[in-house]
Every structure is written in structure tokens, then in C-alpha cells.
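The chain below stands alone and is given in C-alpha cells; this is the form predicted on its own.
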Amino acid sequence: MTSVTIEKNRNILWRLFSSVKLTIVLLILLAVACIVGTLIPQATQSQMESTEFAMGLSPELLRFFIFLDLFDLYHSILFRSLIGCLSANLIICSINRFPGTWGLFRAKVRPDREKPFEALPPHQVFLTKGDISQVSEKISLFLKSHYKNAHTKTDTDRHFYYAEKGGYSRFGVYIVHTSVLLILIGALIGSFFGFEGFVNITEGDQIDTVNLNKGYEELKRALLNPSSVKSHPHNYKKEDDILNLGFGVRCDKFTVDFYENGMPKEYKSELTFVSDGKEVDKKSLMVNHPVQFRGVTFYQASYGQIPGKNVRLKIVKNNETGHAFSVETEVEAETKLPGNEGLFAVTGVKTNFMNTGPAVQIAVKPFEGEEVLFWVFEGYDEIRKKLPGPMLMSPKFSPSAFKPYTFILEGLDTIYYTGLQVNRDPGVPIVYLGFCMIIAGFIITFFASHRRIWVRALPDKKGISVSIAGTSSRDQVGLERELMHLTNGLKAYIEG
């Protein structure tokens, strides 16, 4: 390829990325992408909703969605490419237009220009009496007291003055461009180097690792086979990578308050952060009130109960009144039967078995015969009304499966656990800096302007004629107001 062809191709790309039209197109595409990401359930937020949504698509449309990574749009190559193109467009647009702006900012303006004074309105011209040199000195002092950049030039008996302010306002748009770039860069840094995870901590326990949300790849492989998804909507395994936090998190206490209807009103976790075996910080975590430690943010996401160690049982010997034995035992601990026929142990505990409430699995090991396994429900007389017939007939769900005893579950210990969402986004400080800069850029762009003021003093038959003119990069109404105040103030200063 010749150098001419290379230069021509470079110019084509440069013209393309320096075009404001491309900026508008990219912004529209990004807006459409955000709308699509809102309408299509994202796998990183809810795999259940993503799977159910996928089940309603045709196989061809499903493959198209997966090809574009629409179920994880904000981490897709398409979305990142749009952000990259917009960043390149902003950089090249700024580079392309900056020399002209810099030239206007650095331009040396002649004070003795006549053109600004053409067709001046009457209220910007006034006559005053006195010596021309004294009037000239007062004009110079007045302008220097109001403007930092003031210049004077004398041409025989004509005196010219020039002053300006707000030259920096021309760079407001570049501050806005830089702030948008910082926001985009911060978003990309968070996308590539941040993480999202979750962890459940039992009250009193301490953890130093979290499970990363990496379930999309498994979901993606399952969705590639639509028939499998439709017949088994949850037939995929979620593989969670483990991340070491580098510090420990202990849940000292978990509390939950309920409304009268049983709905949770507020739940709170008291967390202690441990580093190198020492307690470093203590914080209270509530819903919508996240806490941070060493750049990692913790959100109160859920809670639940898990079985404790102790189970309380009543064992009744059938056909014998008064032969009821109350037993408190630990899970997996073997205990003698009341008649010394063998041993039994609680081998399984469920806090809500099949939505019927607490239940335990009993394993009876008689000294003679085979082991017997069965489940015992708390409040069995009420539970049996909810169980289907086949379950009622099965000895696995009969509290009297081992004759001549009937086991009754009186209660079991439960321990709360707190479910935490754990995030780290190293791009957040850059994004915050970008938002601060964009506010400053908008203030400079829309509320500041580059104003240039010219004043001319000429001898006149009736005295000395003083004319005042000006230009502004924007806000012409504000310029006219300033010229009016400047004219009145200068006249009063000269005559005062």
C-alpha cells in the first residue's frame, strides 16, 4: 500500500471519528442498548427471570440473543465497543477542534480597532468635559479595577482601551468532554476489574471468601439447547468461583423486626471486620444502607434460618399410657431408645420441609434388625392434612415407623444467617470525579462567556466623546446589561 493510500485511509477514519454526527449516532445506539438491557432480564441480576424469558423465544431468536450476549449486555463486546468508539470520538473531536479554540484564547487583540464602534446605540456613547489626558487616565484606572486584562493605546489625540474576561469559558466544552471520558473509563475499569459476589454468614461465624457471580456461562450453555431449557428450565449448574477478600468478616448479631402480618419490617447485621487476627472496624448493615471496607461494598440482600445443633423430641411408647419420654439431643449424636432396643440419631434437619414447617430425619439402629429411616414433622396432626395420600401411606413419613414408638418433634434450635451482596468497583472514584467535572464544565459552558470590551475617547466640539463596545461568545443579553452598567459606571467615575 502506498503512502498516499495510507494517508487517505487515515484521513477517512479521522474525519469519521471527528464527526459530531457520529457522536449523535453512538449516543442513540447506547441509549437503545440501555433500553434493551432494561427490557431483557440480565443473567447477572436474575438467572430465573432470564431463563423464563428465554423459554418464550424461538430457537433462532434465542441463538441471536446469545450471539449478541443480550442476557449479559453490559459486559458484552458490543456494549464495550460502543463505549470505546464514543471515547475515541470524543478524544478525536477534542483534538480536532482544540487548536482553533486555543488560537482564539491566545489571540492578541488590537485596542485601536474601529469596527466595534460602528453603529453603536446612543446609550453606549456619552460626552464629558475635562482634559483628555485626565479622562484617559481615569478610563484606564476604571477598566483595570474591573478587568484583569486591560490594555491602552494612544494614537495622536485618540485613546483606545481594550479589556476582556472569561477567556477560560471557551474550554468548558473540553472539561465536559474530559468528564464524559472519565465516566466511560471508570465504567470500563469496573467492568473489567471489578467483581460481584455473595456470601451467607451464620450469626457468630466469620468468613474471608465470597462466591463470585459467574453463573452466566453455565446459563449460556444451557440456553444454547432450547429443548433442554424448555423441558428442564433449571437444568443447569451454577459454578461459583471463590474470591479471597484478604480480610475477615464476622456477623456478631443479626436482628429482624416484623410487621403484624408477618412481613419483615427491618433486618440488620452487626459486622466486625478482622485483619491479621485483629478487629479493625465494626459497622451496622441494613437494607439500602451499604457499608464499605477497603474498597469492598457490602449490601444487606437477604436472610434466613438454618438448623442449630439441638433437637427436642418426645418419644411415646404405643399402647402404654404415661410412657412418654422427653429427649433433647444433638444432630448426629446417638441416643438409646427408652426400652434399650437400640440407638437412634437425628441425621437430617429441615427448617421448612416442603413448605410444611420444621422436620427432622430419624435413623433408628436396633440391636437386632435393619436400620429404619423416617421423617418426623412438627405439628404432625396438622401437617398430615396437607400431605398427599402416597406420602401418608409411606413409612418414610410416619412418626411411628419403628414400633412400638411414636416420635414427636417438639422443637429445634435455629440460627439466623445474613445474606450479603459483595461488590467492588475500582472505577467508582473515577466516575465520581467525572460527575464533579461535568458539573463544573456545564457551569462554565452555560453560565460563563468570553467578553471583550473596547473603549474609545475622542476630542469633540462639545467636550470628549467616550464610546463603549463589546462582543461576547454567548449570552448577548448579559453583554448588553454589562455594557449599560459599564457605561453608567464609567461616566459617573469620570465626572465624580
The other form holds:
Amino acid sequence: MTSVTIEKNRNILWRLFSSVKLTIVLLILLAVACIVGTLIPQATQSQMESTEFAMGLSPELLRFFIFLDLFDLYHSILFRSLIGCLSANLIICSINRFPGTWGLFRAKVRPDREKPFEALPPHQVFLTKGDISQVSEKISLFLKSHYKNAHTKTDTDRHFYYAEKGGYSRFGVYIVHTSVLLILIGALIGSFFGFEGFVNITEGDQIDTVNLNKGYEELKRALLNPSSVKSHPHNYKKEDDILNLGFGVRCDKFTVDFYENGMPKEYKSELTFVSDGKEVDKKSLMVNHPVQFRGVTFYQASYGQIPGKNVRLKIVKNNETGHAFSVETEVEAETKLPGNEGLFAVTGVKTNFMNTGPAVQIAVKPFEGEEVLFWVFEGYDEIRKKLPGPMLMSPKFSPSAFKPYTFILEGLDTIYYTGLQVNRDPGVPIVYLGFCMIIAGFIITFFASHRRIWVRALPDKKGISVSIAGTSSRDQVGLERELMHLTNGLKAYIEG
Amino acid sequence: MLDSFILSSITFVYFGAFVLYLLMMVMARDILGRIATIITWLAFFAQTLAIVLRWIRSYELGIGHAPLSNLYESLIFFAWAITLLYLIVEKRTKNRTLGPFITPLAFLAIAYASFSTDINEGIQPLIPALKSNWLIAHVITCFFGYAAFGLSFGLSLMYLIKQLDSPEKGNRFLAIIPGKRIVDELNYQMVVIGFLMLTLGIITGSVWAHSAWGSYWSWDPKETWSLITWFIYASVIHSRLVRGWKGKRIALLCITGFLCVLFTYFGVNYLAGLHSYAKS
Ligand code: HEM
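The block above covers the form predicted on its own; next, return the form predicted together with the partner chain.
Below is the entire complex, every chain and molecule, led by the chain shown above.
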């Protein structure tokens, strides 16, 4: 009793998953799911936006969204079940149909069929004179030269020939469907055995660990408690996982070229790979030209500048005929004032202070009196027009805060750091194989066709009547063209 | 600049062709159709010339690259591809009734490119991420796909309109449209071409993304919408296998598919996104 129901259930399930109707339903459901995924900002892509979106939801709704993983929809159970159903659908459908296709492919077609010649258009029939055995020989040769598979069958007064090509085109669909599965398998392998990370390397520095992109679990916590994010907008960013590469990467040099109009033209990092203290390899990395080392791929993703050590200053002593001194100093190094009233040091450096450009903080320690701290901008005359009034008044931003000197920032050393995306994805070759196969499969399915040609020669009083017929699995127009071509060719061959 | 001038002038030529095709249908005068065809071919040649000129000009500016790099250039290429495909179909089927459904698409694309104020017509140098042959293959395949889907959209409209026809109505416009079976068959052929091209487009795009920023698929809205489009057309292809699903239902699915194409192209910029023409 129970076994019968199980058998029946299995049949129902099997029938469901072997139906193309289900395929259409699943494809449309997947499309709808993807639309939802683009309407709800995905946390793994833009944490800011999904946090904002989450804060606009009522608490119940937010919990519901999180329950369904709608902020990471493409990795949610919901989405994965749809993909899983589609895969099951694909596999079961193929298993169901393959034996039939194989049978059609292997079937021995009898050349002596009459049916193809019913209702044949007159231009596919012609009359010829001559000896039947000679004509028969010629037809056979002609067909063999055009088709790999050609058979002949002769009885007392009738001669039949059969030829076919493109029988393999029936398998195109299976190639397409297998490639879809391959691509999914490749993606699965990538998500299990690969990683995605990033790292910044300052020119001259070497790293051996990278930061992994945050997982959704962590993002989910931030989403459920948006207020904690709001009050400390940055502290949750520090929790990236760290991955040890097992080798070192040094950035020897980073360069960026610009076009005349200021748009970036090329970014380039010179990298050295170091293993066990030895330099193993050197490579140049550019956008669109990733480099690989030991299965890990490095991509040029971003860059930035940090202040270096050297600072060039001009110091003007105002009371003495405006004499200017040029001073080169290092950060934190104490230097004597030109008039020897005390010491000063650069105590802070910003490459882009409040969006106005480079600035340094100067601390002057006179031998008598209090320490004076103030910021000095590069190009102060330009910048003072942009600064808000209260800031201009404040001695903290006045280059002449320590009388009688005026400090001018001439130049700041900056060094580049390069931002690298660091990935490993062992699924890529399988995905790419799937890409190639799906295209091959499409071309076979859509542009090749299985063509079968029948030829019949009937000797009668007026001569020998030769008829040519054919069928095609698709592309009727192409078949008709081929039949016309064959008829003319055969006629010319026999008579010529 | 000669090329921009030619392109903005062609806008009116395409509009003229549309009016002539439409008049041919309404007045059932074959000669109008023949003139429309000639005009469309001329516009097509002029447009080809303009694209080549623009390409040469980019080399003269010292930043030579194929004219396929921003929204303006892609719209021009879309109009070019859809006109080419239409002219081929017209020649092969020896039927002009699709003309009034397709020429407006070419006209609108070029008009939007040439006369919208938020589209930059200038030739810009390529930012590093766009310097890739995969990108060129990506744009060409995608836009031929979109062109085929555009034709399929026109054919689907034709199909739905033809459904209103009946012999006793005696409407010239409707009577001149070929039979529903023929329209359906041609529509399917366009879907097949479009689907192949879209698949190639998605593949070349993801190979490019993989070499540019390390991941062949990152679910950004533009990618996702192209996948949505792909799902819709995959269901069109499969729905022919379900008995009784020919005709109207397929026409409606194809129209939905083309709306998805349009959204992938224009609408996505209104969603949050990482990479899009609008950004560059
Ligand atoms: C997203 C993945 C899929 C893609 C890209 C795809 C693609 C194709 C293509 C291109 C064809 C050829 C159509 C033609 O011959 O005109 C086809 C046919 C077919 N597909 Fe799929 N398909 C997919 C999923 C599925 C699934 C899940 C099933 C399972 C039911 C399925 C069942 C079939 C069947 C039964 C055929 C007809 C085969 C034949 O003509 O003998 N497909 N598919």
C-alpha cells in the first residue's frame, strides 16, 4: 500500500520535473526574483544603501525581510531553491528525452520508402535516358560525394538511395542544457573553495595577508541594529576577516597616467612576489590585465595617496625686510627657527585637509613661553578665499600665529598606495568551459539541421524517372534550396 | 563636426521613412514603400559613413578607439544595427510591412542621442577599465541582440494587431500584414538570433568583468537585468515546445522581453549601480 503511494508520488514528481511547463514557470519566477533583488539594495554590494533602506522599514517588516534573506537575495535559500529546481528540471527532462533522441539518431532508415515521394513538386523529378545500371552507379557516387552516410537499395526494377547529414544536431539541446549545469557547478565550486579579498599596499611595503570581504552574517547584524551603525558609522568596517596568503607581495612602484583633460589613462603597479624570503617573481599589474601567482589573482582596483616624510616649508620673518628661508624637514623632526627663538616641528600631515588640499600642522616651542600649534595650507592665498570666516579668524588656521614668522607650505612628499582586489576562484575554468559549450550548443541547435534525402530511380518506357525528396528537422527554406541544388547537380552529373 | 551633423540630420530621414512606410500601409500604394526602402538604405549608408568618420576623428584626437564607448555612441550603434537587421529581413522576405514598426525605433534612438541635453556627444578618452577588446565584443553582440529583440517586438505588435483583422472588416492596413503564422515564425527566428547574441553579450561581458575587476558575476543591477531579459527569452524559446502556446502568449512574452531590454539599457541607471555608461 505505502509502496504504491510512494511509487505514485515519485511518478507525480517525476512528471512535474520532466515538464517544460515547469521550466517556463521557473524561468519567470527567477526573473521576478532578480527584479526584487535589484529593487531592494543588496547588503553585499552597497551596505550604506541597504542600511538606509532597512531603516525605512517597520521592525516587523525588517525582520521578515531578514528572515527571507532579501538583503542577500541571490545567496538566499529562496533563490537557491529556484536554481535547484531548475537544475533538477533540466536533468530529469534530459534523462527522460535522451533515449528517444538516441533512438532516432541510431535508427536505420530504410531507403526504399515510398512516403517521402508522395506529393513531390514536379521540379524535383526529371527524366533521363540511358542504361539503368550506369545511371544507378552515378547517383550512388554523386550522393556519396555529398554525404558521408549514403545507402542504396535495389530490387528488380526500382532503385532507392538514402543519404543524411547533421544527425548530431539533435544533441545540440543536450549540450546547451549540460553547459547551463556546468556554469552552475562552476559557480558553486567558486563559492565553496574560493575567496574574495582586498588589500592596500604602500609603495615599498610588503604584505602577506588580505582582508576578506564581509560575509552576509555580519552585515545582517548591522542591518538588524541600524542605530549602532548610525552612531558609529565606521567601527563596523573594521571587522574584516584576515586571510594569510602564504607568500608576500611587495609593491615596488605605483604610477598613474592622465589624459590631457585630466581623466585617468592608466594605473600600474609593479609587484614583486616573495616566498620564504626570496624574490620569486616580478609582474606589472594594470587594469584589465590581472596577474596570477600560485592560483591567486590580483586585480588593480583602486589607489590613493598618503603623506610621506619630507616637508618643504618657506619661513618669512616679517620684521626683517621680509627675508624668506627655505627649510626642508621631516615629520616630527625638531628644527631651529631661523632667528633661533626656539624649535619647531611638523606634527601633523594631511594630503587633503577639509578638501582644500595638502596641509601640515606646525608646533612651535619657543624657549620662552607657551607652545603654539597651527595649520599651514599649501597655496594659502587661494584657500583663504574658500575658508569660512570663523576659521580665518582662528589662530589655529593662521600661518602667522607665531609672531613675527609666517609659515608657507611649499610642498609635501606624498607616496602612493595601490588598492588590489585579491581573489581565488577555482570554478572559473569550469564556468568558461560552460560558456564555450553553450555557444557551440546554440549554434548546433539553431543553425544545424538533420537533413534526410531520398532518391528514387524508376525505369519506364520513356526513360528513367529520377525523383528527389527530403525532410529536415528545421529550416524548411534551406532544405528546399538544397533539394533544388541537388536535383540540378544530379541531372548535370548524369547527363554530363 | 561632420559626423555629428550627419547623424542628427539622419534623424529626420528615418522619420521620413517611417511616414512613407505608414502611408504605404494606409493607402496600399506599393510605390511609397519602394521609396521608403531606398530612403532607409541611403540613411543607413550615411550613418555608416558617420560612424567611420567619428572613428577616424577619435584617432586624430590621439585617443583612438572604436565608437562604442559611451551612451551616445551606443545609441547610434543600436540604431545602426536595428536598421541593418531590418533591411536584411525586408530583402529576404520581400515584405515591407514591418517597416512602420521598426523605423520609429531607429528614429527614436538617434533622436534621443542627438537631441537630448543629458547625453554627451563628445569623443572622450577611455578610462582604464574600458580599454579591453572584450568590451568591444560585448557591446557589439549585446546591441545586435537588442536589435533582433527590437525586430521581435515589432513583429509581436504586428501579430497582436493582425489578430484584430477579419475578412469582413476590409481594413487595408490590417489586410496587408502577412498571415499570423508567418509573423509568428519570423518572430521566433528573431528571438533565436537575439537570444544567441544576448548570451554571447552576457558571456563576453562577464569575461571582461573578470579581467577588469576580478569577478565574472557580481549581481550588479545591469548584469542582473540582462539576466532577467535572458530568462524571459529562454521562456519564449521553451514555450514553443508546450502545445498550444504559440501566437498571442509568445507575442506578449516578447513584448515583455523587449521592455526588459529597454530597462536594462536605460532604467538601470535609476537603480543603485556600480558600472554603467552613465557613470563614465
Ligand atoms: C536556463 C536554462 C535553459 C536554457 C538556456 C535552455 C535552452 C534551450 C534551447 C536553446 C533549446 C532549443 C530550442 C529549440 O530546439 O528550438 C531548448 C530546448 C529544450 N529545453 Fe531547454 N533550456 C534551459 C532549461 C531547460 C530546462 C530546465 C528544461 C527541463 C524541462 C528544458 C527542456 C527543454 C526541452 C525539452 C527542449 C526541447 C528539446 C527538443 O527539441 O528535443 N530546458 N532549451
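Residue numbers count along the first chain shown, from 1. Heads up, when I say rigid core I mean the largest set of C-alphas that superpose within 1.5 Å between the two forms. Since the structure is predicted, the reported quantities are computational estimates derived from the model, not experimental observations.
The Cα shift for Asp112 between the two forms, taken after rigid core superposition, is smaller than 2 angstroms. After superposition on the rigid core, displacement of the C-alpha of Phe344 between the two forms amounts to 2 Å or more.
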